[in-house]
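Shown next as C-alpha cells: one chain only, the form predicted on its own.
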Amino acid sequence: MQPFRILIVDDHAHAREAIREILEEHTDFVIVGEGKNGEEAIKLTEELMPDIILMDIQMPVMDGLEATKRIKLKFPYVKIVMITVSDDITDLFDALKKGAQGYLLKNIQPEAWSEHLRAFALDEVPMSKEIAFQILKEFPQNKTKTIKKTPLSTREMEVLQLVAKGFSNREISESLFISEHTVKSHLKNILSKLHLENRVQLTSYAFQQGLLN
C-alpha cells in the first residue's frame, strides 16, 4: 500500500516540526508539504493533493475551522484531521461540521500519533461520546416526523444504529457476531447508499431520522 501523504498546517514552527519527527519514524506516512495558516492550507491543497490534512485551529490570516470548510467543499475527499492543545468540545464540534474526520489532542503519546492517523486514514475512528452527545442536542429527535424510507438494508440499520453510538469497528463486529472486515464493507455500502462521506455524517443522519432507541 502506498503511504499516506500528509500536509501539515500550524503556525508554529516547532510544532509542525515536532510532528514532522514523529511522523518521519513510521513508513506508512510522507509528508508532503507544511503551512502556516489556512489560506496557505487552501493553496497547498490545491498543489500537492495530499491524503491527510493535519490542521491547527488557531492560526493567523485564515483559522483552521474556515480552511476546513473551504477545502472540503472543493475537496470533498481530502481527510482533516484538527490538531489542538485543547479538547474545547464547541471549537471541535465545529470543525466536524465543517467537515473534519476527527481531531488529535497535540499532548497526547508521540507513539499513540500513528495509530489514530492511520485510524483517520481508513475511516475507523469511533464517535466520541461527548460528540454524539453535541449532535443529539442538535438535531433532537421528532418521534411524530416522518421517516424516509430507508435504502438501507436491516443489517445496515443495525451498523449505522452502532456508529452513532460510538462503537468502533471491533465493538461492532463483537455486537453483531460479524468479522471487522464485514463491518467496513457495510459501512462503505451505507456512506454510499446515504451519499455520506463519514461516521460524524452517519450520526448525524441517524439523529435527525430519529433512528436512535
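Numbering follows the first chain given and starts at 1. We call the rigid core the largest set of C-alpha positions that still match within 1.5 Å between the two forms. Values in this document were obtained by computation on a predicted structure and should not be read as measured data. What changes on going to the form predicted in complex with another copy of the chain:
Shown in the overlay between these two forms, fitted on the rigid core, is a CA shift at His12 smaller than 2 Å.
After superposition on the rigid core, the Cα of Leu196 moves by 2 Å or more between these two forms.
The structure above corresponds to the form predicted on its own; please provide the structure of the form predicted in complex with another copy of the chain.
Just the single chain follows, nothing else.
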C-alpha cells in the first residue's frame, strides 16, 4: 500500500520537528510538506494534495479552524486532524464542526498517534468514540467543565423556530412583540452558545438536531 502523504501545519518549528520524529518511525507515513499558518496550509494543500493534514489550532495570520473550513470547502476528501494543547476543549468541537476528521493532543500519548492517524486515513472512524473517550478522560474535571451545556432559553428557542422558517429579524420582532434589537441580541447569544456563524447554519443545526416544530 502507498504510504499516507502527510502535511504538517504548526507555527512552532520545534512542534513540527517533534511530530516529524514521531511519524518517521513508521514507514507508512511520508511527510510531504510543512506550513506555519492557515494561509500556507491552503496553498500547500492545493500544491501537494496530501491525504492527511495535521493542523494546529492556534496559529498567526489564519488559525486552524478557519483554514480547516476553507480547505474542506475546496477539497472535501482531504482528512484534517487537529493537533493542540488547547485548554479549552470547545475549540476541538468547533474543529469537528468545520470538517476536521478528529484531533490529537500534543501532550497525551503521542506514541499512539500513528495508530489513530491510520484509522483516520482509512475512514474507519469519522471521529472514533474510543479516541474521544480516551482523550476526554485525560482531561481534569475543571477543564471538561468548559464544555458545559448551555441550553437555549425558552425565548431563544422561540426565536430559533422563527429564524428557521426564514423570517427576518424585523418580522420576528413583530411576531414576538419585541424590538428588533432584542431579536438580534437573542440571535447573537444563540449563535454564540452553539458555536455557529449565521442563521443558515443555525437552521441546518436545528433540522439535524430535531429542534423544530
